[in-house]
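Quick heads-up: it's one chain on its own, the form predicted alone, in structure tokens.
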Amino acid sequence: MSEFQGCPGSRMMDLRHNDEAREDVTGAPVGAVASELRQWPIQLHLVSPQAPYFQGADVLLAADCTAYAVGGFHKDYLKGKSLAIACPKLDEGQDIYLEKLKTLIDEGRINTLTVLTMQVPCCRGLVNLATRAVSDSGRKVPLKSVVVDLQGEVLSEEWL
């Protein structure tokens, strides 16, 4: 395999085996709350559906704003899941998103797909993309929609 040639911020990194407690140079724990992030990159345009951390995984597709609104985002939603983030209002290339989601379902053989969105109307587009990807794919996966308000409180949680 050739060495990565692109932007260093887009280089794929599998972080699933970094479960050891991190310490600073003095031996003190780093951060009050451990990150549950299992991979890089996370932006849907940049993720590879063929990446090993998506294979057979429970996937969280989160609207960009949700991680800022939900105080317990890592422990409540991200823990144990592979992540993709997107903004259905500001991101271009929604057709690319649809194809990536279908590839995650069909080739990545993901286990479940949870879509976490805000209560704002534009976020509904992310749920619609996921619903369409599941419908258009060759296999069916459980799809959950979780909608939170601007303070991060759950407004609805349902399997679609």
Given for the second form:
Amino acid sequence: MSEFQGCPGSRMMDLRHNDEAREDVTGAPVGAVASELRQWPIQLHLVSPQAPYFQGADVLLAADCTAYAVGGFHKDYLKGKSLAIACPKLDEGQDIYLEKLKTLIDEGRINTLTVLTMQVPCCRGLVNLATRAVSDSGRKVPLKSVVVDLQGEVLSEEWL
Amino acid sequence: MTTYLNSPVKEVIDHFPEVGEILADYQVGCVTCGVGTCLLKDIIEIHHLSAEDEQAAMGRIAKVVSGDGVTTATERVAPELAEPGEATASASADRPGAAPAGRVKAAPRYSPPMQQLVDEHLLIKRWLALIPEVLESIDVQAAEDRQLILDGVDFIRSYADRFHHAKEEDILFKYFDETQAIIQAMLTDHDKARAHARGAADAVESRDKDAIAEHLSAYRALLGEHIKKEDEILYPWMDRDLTTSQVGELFRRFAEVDKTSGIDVGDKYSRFVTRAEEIVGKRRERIQ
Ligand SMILES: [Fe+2]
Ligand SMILES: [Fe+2]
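Given the form predicted alone, corresponding form predicted in complex with the partner chain:
Everything in the complex follows now, all chains and molecules, and the chain you saw is the first one.
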């Protein structure tokens, strides 16, 4: 009987070694879209800020819905970045989120933090959370906010 | 028209002064640039006009240089340079962050490392603003006045040059093709600024009031224009080109310079500028 390894949905997996293999997919037949995801898990409650793929990384903090709204999510936003997803409206434990983001900045020593949110007002909460995490951290890090509409069109993209 | 698009802007303006006026209408201030080696086509790109303004400006320039108001299809080097009203692909759709139509542009929002450079300019500009009054009241025979000039020259050399210009030259410009005319123009300005600092220091040594005034006034005019070009044109253009990852890297490298330069930015040199402002303020009160 195999050793119990916890919930498979939250088991950490580093998929970055697939980067090279993915190069081949670029030449794949039209219609095949390569995933740019290079880690698991991705939900902010589940990720570990100490995970190797966060060290010095450009991190994308995406509101859950953005991946469905933005057609080119992988190519335009996820490529080259490490990911955390969250919903500022429905998720519980926002204070835990704040601490986790601070740890990402201070201990993960991330390079940049990009917050991708929807135009809906409640999404603003995620930008506020990230802004607070940056200002409460010992380290300073460039923070960018990208807001998209329901069709995934960019409404604003600015450094905060 | 193609010939002119590939010509240095100064040459084009020398031939057709009206082109300078047209550019000025679109807040493109190349007429006053001391270098003017940027190509006309690059100027249009660097200033990031809206697609509509770009077309309108190019249409007006084409009329001036062709003399008859007609440009042939072969003369149009790019679709976005076509005459106003001509059917072309939307340039703004391909250019994220393109300025909306209209001539009034909002103040650019810089990336954090670029904002740092802009903030450093603020301290430099405070010293530049003081120079005319410092020169007016200077007595080269008074040790105190000579010291004020020497401290100002130290500010120019240590803060504006070794600290700020070094961030630009040793770090920022390396992310771009440094042979580009606009970067070459910035480097030429830095060299000229160094020469004026040297000239001013020598003039203090020889107690030559006219030479002090000549070098510091020239420095003030040069750096004032230089900072304006960087704030309004160079940095926004660079920001549009840098990747998110490069912005993070620049931010970290600038922070390392701040830490290792040995210059307490927030302290020593802002204290000097504040002190110089107080001295000038007191002299102003005495005169009134
Ligand atoms: Fe400069
Ligand atoms: Fe500068």
